[in-house]
Each structure stands twice: as C-alpha cells, then as structure tokens.
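Given as structure tokens, the chain that follows is alone and in the form predicted on its own.
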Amino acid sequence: MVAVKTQSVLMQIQPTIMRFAKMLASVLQLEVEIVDVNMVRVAGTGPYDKSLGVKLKTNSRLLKHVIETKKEKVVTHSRTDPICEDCTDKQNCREKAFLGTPVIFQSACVGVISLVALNNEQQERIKDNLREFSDYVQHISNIFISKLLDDQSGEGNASRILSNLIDNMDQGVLILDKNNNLRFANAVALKILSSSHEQLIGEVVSARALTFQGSFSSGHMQYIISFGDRSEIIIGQLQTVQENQIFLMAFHQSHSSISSESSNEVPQIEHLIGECQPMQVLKRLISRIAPGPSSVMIAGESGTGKEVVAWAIHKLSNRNDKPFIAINCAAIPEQLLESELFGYVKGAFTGASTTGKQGLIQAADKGTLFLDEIGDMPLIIQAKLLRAIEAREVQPIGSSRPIAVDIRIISATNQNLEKYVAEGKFREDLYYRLNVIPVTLPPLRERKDDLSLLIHYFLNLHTKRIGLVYPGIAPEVMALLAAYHWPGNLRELSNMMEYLVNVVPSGEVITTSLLPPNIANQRHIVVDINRARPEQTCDSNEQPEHGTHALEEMEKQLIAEALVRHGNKKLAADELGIGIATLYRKIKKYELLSA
C-alpha cells in the first residue's frame, strides 16, 4: 500500500523530478533514470526520456535488484554482471555501466535514482569518479523525497538540492544566465578563481575558448574566463542548458592569469592555436592576405605547422569552397614529380595509364595549390612551373594543347631559399613569383607563452581520438616541457602528448616519472630544491663537481626529512614534487633503506 501511495505522489510531482533529472544529467554528463517502487519510469534523460508513467518490462533487472535489496548497485561493465546473466534482452542492451541508488522514505524503498553510461566516455566517467558520484546520488536520495514530498511545489527545493549537489562537487562549476551574469559558483570554482561570492555573484562573466570551438564537439578546452578587470585561463567544458550556461572546470587545472588587452581583436582561426604576440601578428596577417589572389611563401622550421597555415589562408579566402591540393615536393621522386604536377595524356610514355592522368595543378583549378618543401623541387620542374604561373596554363606531358588554369599558389620551405638562389639551386625568377607575400612561422621554442595552451589542445585531441580520460599534468612536468628546446616543434609536441595520454593511468596526473629520458634528464635537481626551499640558490661560479655533490646532499636531506615527516612514501613524493617510482630510486641511491 505504501508503494502505491508513494507512486501516486511521485507522479503528481513528476514535472519537478523530470527537471531535476535533466539538471543532474547535465552536471554529471551521464544519463539519468528515476523509477518508483513498481518500476514505473518517473523521469529520465536521453533514451530514458520516453514512456514516462509506463511500467518497465525490459532492461530492468538492475533496477529491481536495488528495490528488492534496498542497497546501492554498481556495475562498471554491464552484461557481464551475474544479475544480467539470464537477461533475454542482453544483446540489445546499450548500457555500459550503471550506478543505482535506492530512495528510502519512511523505511521503505520508494524508487531508484540511477546513473547510466551509454558510451565509452561515460563509462570511464563512472569508473573514475565512482566514489564521488555515489556520494552525490546518496546525498540526493536522502533528501530528495523528504524535501519534495513535504512541499508539493517542489521547484524551490529542487533548485536548493541542485545547489547543494554542485557546491559539494570536486569540480569547479559556474552557472551563467543568458546575459552571462553569474548566478552560482561553487567553492571549488571560487578557490580556482581566487575570488569570493561577494566579488563574483551578479558579475558579467565571459568564457571564450582559446582553441577554436569548431575543432571539438565536446571535451576539455582552455577558456579565458573574464570578470571585472581579471582574466584567467581555465580548463573546462561549456554546456548549454535551456537558457543557462554551465561551465564545468576540469579536475586538474594548470591555469594562469592572462592579459586580455586586444585579445578579442585577434581573429579566431580554426586549428591555428596560439595567443602569444608572434601568433597574434600572424593571425592578423593571415586575415588580411587571405582574400587576395597573390602567392604566399611560408617559411619555418620542420613541424611548425606550415600546412595548417596554408589551409587557414585557403579557408579564409574566396576560394574556400574550391579544391585545396597539397603536394610535398620532397616526398615524390624527381622522375614522377612532373607527371604528378602537370599530368599526362594517353600513351605519353612507357607505363603511362591508358586513360591519361590529370595533374595536381589542373585539379586545383579555381582553388589553392600548396607546394610544401618547394626548395626540393628540381630545376627543370621549376622552369615548367614558372611558365605555368606566368601563362596561367599547364601543358600535360605528351599533349600539344595547353589547358587554362586559375590557381593560387601557397608554397612552404624550411630552407634558406635566398641562399639556394645565390648557389644556383633555385631559380631567382620563380622565387620572386612565389615569394610575393612572405609569412614566417616562429619555432615552438619562441612560443613558450603558448606552450600550456598547446599542451592542453593536444591532450584533448588525443584523449578524444583514442577514447581515454583527460589527464592532469603536474607543474614539474610543465616546467620541464617549458625548458625543453623542441627541435621537432609542434609535431614533436603532439607526438609527446599522444605518448603521455597512452602511458598515464586513466584519469591520473602526468608526472615526471612518465617523461622520456630526453626530457626528464634535462631536469637539474635544483628545480626540486628550489620548489621546496625557495631561498636556496646555486652559485653559477661554483665548480660543477662540488655543486653537484652539495645539491645531492641537500636532496638527500630533503627526502629524509619528508619521509620522517609523513611516514608515507606517496605523501612524501607528493610534497617533493616527484613520482613515487622516482622516490624509490632516490631512496636506493642515497641508501635511505630504513626510511
């Protein structure tokens, strides 16, 4: 009788419960399903936002188990749980993970609040935040019914419940209205922003993605959070819920203050990541030159992103709906380059296709031709390319008739073409034809202000692509990456981040112990000592042998003191800013075996 009566009351306040379920799903980024004791669906999100008020017939074994046992049920790999063993609908089940919590009212189980993962990302979120999510939902179940049933209006209480939930989250949360006025900020967000409720509530807060938002449909990005005269770089996700915006800060932050002067004047160019002064100048230049027809030559070291810039110029030009054809002049053998560029007709030479072949220059008609590593083009091909540019036509190999073309040429090189011209390796007339608008890309070592932004861009890129959990990154790692000279530039940084997201334990922090030797070995122990004791300095005139010995003695003392202070190796490693594996090596090195 109690169950029937409670069900009737739940359905009477079903709209309020439904709103609450949607808000909960948005905050936790999981699907939510709420049923009563008779297995009638009261509320749900995603695929569970159907058949409301109808008794469930399938996919309900886990829910029934929670109701019958009055205990929480966690399944991180659905369909393999013993409860699911005899389920006849197992093959059609989309659920990958499940967390169900009983709602107890007057000593009886009156329903279940369940969090459900339907994809790998949601499954990882449940696995990695199991304790936190369990605590949240248990907290809700303890107050949900008693609060809502005591007040049939329910809406004010539901808002208070949501506020209570958000305020106890480990993630920082900001809630903005449609006019970007801050309505709510939890304690974690206030701590990250070094602000108080009095300073922020009611303030206009803007969240501008540093990374071009079209690059990712979801996932973590760095945002400039601006309020008053302050701007902070914060890692997080911006979600839109009805007319409100919820900004969910990442668990791991490595944010910093930023000068927002003129930042809004810099054009946002997709995949061209950077806010440092050279990149701001580059973006403004690209936005000015892109609409015109003039040839552009991009100079820069290998791995600096020359093709990305070429693509950006094309996308911002009037040719953006026409072909963008890229060819690496260094990657194609000399004997094939001519036929690739200019094409050939049937029977032009032995081994030629019986149907002939269209050249890449002709394929780029009305669009853009990108010639990468132009300095490696043979002189004989240079001459023919010059004729094609001047006459605006190409003549395929074996053909007696030229074909008119309308192309814009963007070339790129990591070589000193002026020196090549002086040495006779590159035609001077072609050089001036191609170098109408020179664009120079700075190497990564000259873009250290962008390093944090680029690191988090590539972390998000690779975690989303591989399907892994977004990791944190220790300050010591950031310091080592900043000190590294990056000879391979952005390409090397991208490969490094892909390596790190594969080796770091799921959802944990990237520490120095995971870095490859070429980066980890550059760390001088004075970095750790200065972090622990800022007043310590190293005399630059000191002899290396004596200095190293002194530093090792100081390091040994610091480690010994930390071990005595904490009596726990993990806590000692955290204080020293090193990984646990590194700590064990140091203990062995300094023979601190009794520690």
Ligand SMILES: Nc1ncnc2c1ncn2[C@@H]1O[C@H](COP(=O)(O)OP(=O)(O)OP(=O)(O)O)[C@@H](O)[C@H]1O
Given for the second form:
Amino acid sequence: MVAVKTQSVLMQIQPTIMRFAKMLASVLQLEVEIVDVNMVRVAGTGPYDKSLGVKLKTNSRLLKHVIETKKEKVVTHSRTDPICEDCTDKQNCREKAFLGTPVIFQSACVGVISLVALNNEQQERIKDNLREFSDYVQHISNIFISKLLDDQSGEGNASRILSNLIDNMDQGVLILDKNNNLRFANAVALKILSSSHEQLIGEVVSARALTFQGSFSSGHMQYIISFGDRSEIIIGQLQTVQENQIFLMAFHQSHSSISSESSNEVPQIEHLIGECQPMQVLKRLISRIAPGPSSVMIAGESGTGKEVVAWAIHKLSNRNDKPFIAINCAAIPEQLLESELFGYVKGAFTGASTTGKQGLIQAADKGTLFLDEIGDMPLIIQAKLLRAIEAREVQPIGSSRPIAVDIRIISATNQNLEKYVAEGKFREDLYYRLNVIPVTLPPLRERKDDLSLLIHYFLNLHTKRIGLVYPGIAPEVMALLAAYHWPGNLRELSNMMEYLVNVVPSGEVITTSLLPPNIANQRHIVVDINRARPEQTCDSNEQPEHGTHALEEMEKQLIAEALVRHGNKKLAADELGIGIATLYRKIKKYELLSA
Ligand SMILES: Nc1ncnc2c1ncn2[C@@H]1O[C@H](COP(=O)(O)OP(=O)(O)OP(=O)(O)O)[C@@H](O)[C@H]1O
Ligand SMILES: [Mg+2]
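With the form predicted on its own in hand, show me what the form predicted together with this ligand looks like.
Starting with the chain above, the whole complex follows.
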C-alpha cells in the first residue's frame, strides 16, 4: 500500500465516516469497507479496519469498477464474477459476496461504500436482502454522506454532523451514559417510544434483554426499555462504546406504538392491540365508521374484545366526551331490564322508588349506548327498544310524556342472531335497525401473528398493575402458547398471563414448568410439520386449518429461535433434527431473515 499526499473529501471527514461504517456494519450485520475515489481506504470494519488512509495496492477490481462506472455493483459469488477473472489476488480473496454503492457528490463519484460478506451466513443475507440493502445504502449515502460533505465545505463540525446523521437514520437510536441517563434519542426512537425530547433527556432509562428472541436478524433481541413509570418492548441491539450504551432499534418493530407514514396508515387505537392483517382491517373499519351516527353490531366469540371495540368506537366518535353507557342484557332479570333501560316515574309500580328513576337510554343521551349480549333481550323489550329507536324518544314506565333522546347504539353478541331471527327469538325489524354496520371480531386462533405482541402486552399490563418485575419468557413457552387453540380468546390469554406473572419468581423466566397442564401437555412439538401432521396434537375437534396454522406458527418460532441461538444454519438444523436444505426451504417459506 502506498500513502497518498492530498486528502480526498472523504478522508477529510474520516472519523465521521469511520463511525458511520461501524454503525452500518452493526445494523446490517455485514462488513463495511469505504474507499475514496483514489482507492484509499477511508473506513472499514472487521478485516478492513486497518491500513486506513492508505491506498489499496491489491487489484480491488470490484471497487474500481464502481468508481469507473459510477454504478452499483452486486456480486453474490465473488471470484466467479467476470470482473474477478483476471484478478491476481484471487487466491487470497476471502470475500464471498459484495455490494458496492458509489458515493456521488456534486455529480462526481467521490468513493464507494461496500458491504462485504465473509462467511456463508453473510453471503445469504446479502443474497436474500439485495434490494433492501442496496436501497438502504443508497439512501443513507445520498442523504448523509452528501450532507456531510456539504457541511464540510462550510464550517463543518464533526459532532453536529454526526448527530445530524444519527437523527436522520431509519433506526431508532438511544445513547445512555454510564449512569443510564439518556444523553441522546433520535426522532425515530422518540416516535417508537411515543415520547418527546423534553420528557426523556436526562431521564434514567434502562434496557433489559428478554429471554425470548423473536428477532429479524442475528443480534437483535427484545428489550424492555423502561423510563419513568413506563416500559416498552423494543427489538434492538445494545452496544457499549467506551462507557456509553448505544441502543440501536431494529427496522421493524412489532410494536403498536409505531405508526407508519403511508397514506393507508393503520390507525393506532389505544388499548386495542393487534397488528395482524385482520386487525389492521378492523382498525381501519372502526376509525372510518366511528364518527357516524349509524348503529353498529359487533359479533365475535366470547373474549375476542367486543367491549374493547365498542369503547374504541365511542372514543373515536365525536360523542367521546359524552356518556358511554354499557348494559349487559343477559345479566339483568327481564322485569328489571325494562325499568333499567327506560326508567320509571314515581309510583309506576309496586316497589318503585318514590322519586322515580332515569333510564339508561336517557342517561346515554348525546353519547353511546352499548347493549351487550343483545341476543338475550326479551322480545317484549325488543319491541319497546325498536319504538324508542324509531321515534328517537323514550317513555319511562308509568309516564305518558315521551323524552327525546339522541343516542348511538352499539350492540354486541356472541350468538348467531340471524338464526335467532329465523327461530322467532329476535325481531327481524330490530335486527336490521341494529345491524346497520356489522363488525366481526376474529378469534385469537386466527390472529396468531399477534400472539407474541399480545403476550408481551398482557405481561406488561399485569406486571405493572400488580407492581411486579417483568419476567422473561422461555422460547418453549412461546411455542406452546402458539400451539394452543385459545377457546377463551384474549380474555383467556390475559388471565393466563396474569396467572404466570403471579407464579413466576421475581426476576426469573417463565418456563414450561409453570404452564397449566392443558397447555404444557400438548403432545410434544415436532419441528417438521409435514412429518408431524399425522400426529398433530391441537384439539382434535378443531378445524384442520387451525391445527396446521398453529403448528406452522410453532415451527416458525422454533426455527427462528434456533437460528438466533446458534447464529449458524448447520448447527440450527442439527438441533432441529432437519436437513440443511429443509431449513433453507423453511427460512424462505416463513420469510425468516436468517442468522
Ligand atoms: N384487542 C385487544 N387489545 C387488548 N386487550 C384486549 C383486546 N381484545 C380483548 N382484550 C382484553 O381481553 C378481555 C376480553 O375482552 P372483552 O371483554 O372486550 O371481550 P368480549 O368479546 O366482550 O367477551 P364476552 O363475549 O365474553 O363478553 C378484556 O380483558 C380486554 O381488555
Ligand atoms: Mg363482553
């Protein structure tokens, strides 16, 4: 290598470029090498972290090619590429794959950022994420390097430039000092944590790793980030640099507090947790219909969140500062239901209070009336309710004076009301009045993509409520929970998590030994579901698709865990008892980003 005399623009900001290279390598889990237009190595990681500021004397044909063509170059099998053909250094070359992006500044190529794979895993990662990595590097190079150089030509200040760079990253970044005081949080991190600079800077923030590693690539783990009285589960990497801790959040957070910026953004509705496809559709529907006056009927199995959804609709409507009155038609005896709903005047019947009583419909005036278990409403009261809805007025028992009311009715049922109508148990005219906007809630077994999110949501909810320490959760437990068919839906899951946070010793991990037998004793999980199918153990009454889905979910989980644990496909395949080819097929099928 030969030293060069005049410094290139990139070399002039070498320390910043070096930090940028390290960050990029850490985020993408690849080696990074950055050279300037003179083929001087400006920055690098791993084996490229030496001879900085020195002109490369090897042929470095790929880097040269990018500089000459000013175009991106991708090589997924180095040494076999035509460019590598006449390379005299071929024998010593350790590169397996290469993605080189030109750094363009004022229309000139000033250098190359290259991502390099040195082992099979990294090679796979480049191959599998070509587009994503290439777009990312181009984007980051366009915005940051060019901006750095712009600033450099002015009165550039390295730390200002660096914080600018971090602030514009696509990942959330937190920097904590040695006392865990937050020193820096970029805009994305603040958004993910739904917090502001004022709230967070200087606060003590702790990052604690969870045992469960549902990560999108090696090195990412779930962390509980706690500050003030809040805790959030965030996927990311924690690194210690000198005495500071840097927390880099992963690109994709399976967390509800993240909002996307696209125009068909899924509305974030407080306390309505779920991001799987059916929940996204549901949330969009709810936010669309909430402001209107039309009656909504929510159908869904027990424990699917009908009441949660009714409340969400009310909160999103312009009636949200008016009463939300809920009445469970099944829980109140027939004689009382009428007086509860419509009220009565004094002396209306024996035993009536001497002052009379306002009914719940009237109490809900200008607000929302939630009629839960509407299928259990007796026919006689159905008739009276229908009259009230049509005339928009109620007549308390014993009164001849109707009272005008303005209510929005949301009803809920877990029965098949159409069947009730056919059987004459429910008035058809009332059914159509109430069922103007039908909303159907999917059972939990069809929302398995949300399971991990919901588990952590309920763990968080109950630990906070009871004032306990947030426990870890073993991968085997996650797999068993994923395999279970949850007949009681979210209520059952919530109760289960409440039970588990109570029984797990403080600060420890929830293991299978703590699970109740109906979940723990689902017959053992076999990884290859094609082999396992004949002996699949999910409730035999269950629809076959559900069993398969649960098994697939479980298989995906196990594979992801094994990949994270070993960081090596061969070892992961050995542990799972499947061939490497099968493993690759499964990684592709489940879109797992490999370790
Ligand atoms: N999407 C959700 N996000 C967070 N919590 C939920 C969600 N759905 C349901 N829950 C929780 O699950 C439990 C059951 O929900 P809810 O009472 O709304 O169900 P339901 O459909 O009305 O059940 P039932 O038919 O038995 O009355 C509650 O503790 C609720 O807070
Ligand atoms: Mg309910």
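Residue numbers count along the first chain shown, from 1. Note that the rigid core is defined as the largest set of C-alphas that superpose within 1.5 Å between two forms. These numbers were taken from a predicted model, which means no experiment stands behind them.
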Aligning on the rigid core, do we see the C-alpha of residue 197 shift 2 angstroms or more between these two forms? yes
Residue 179: with the rigid core matched between these two forms, does its Cα shift 2 Å or more? yes
Relative to the superposed rigid core, does residue 230 relocate between these two forms - that is, does its Cα move 2 Å or more? yes
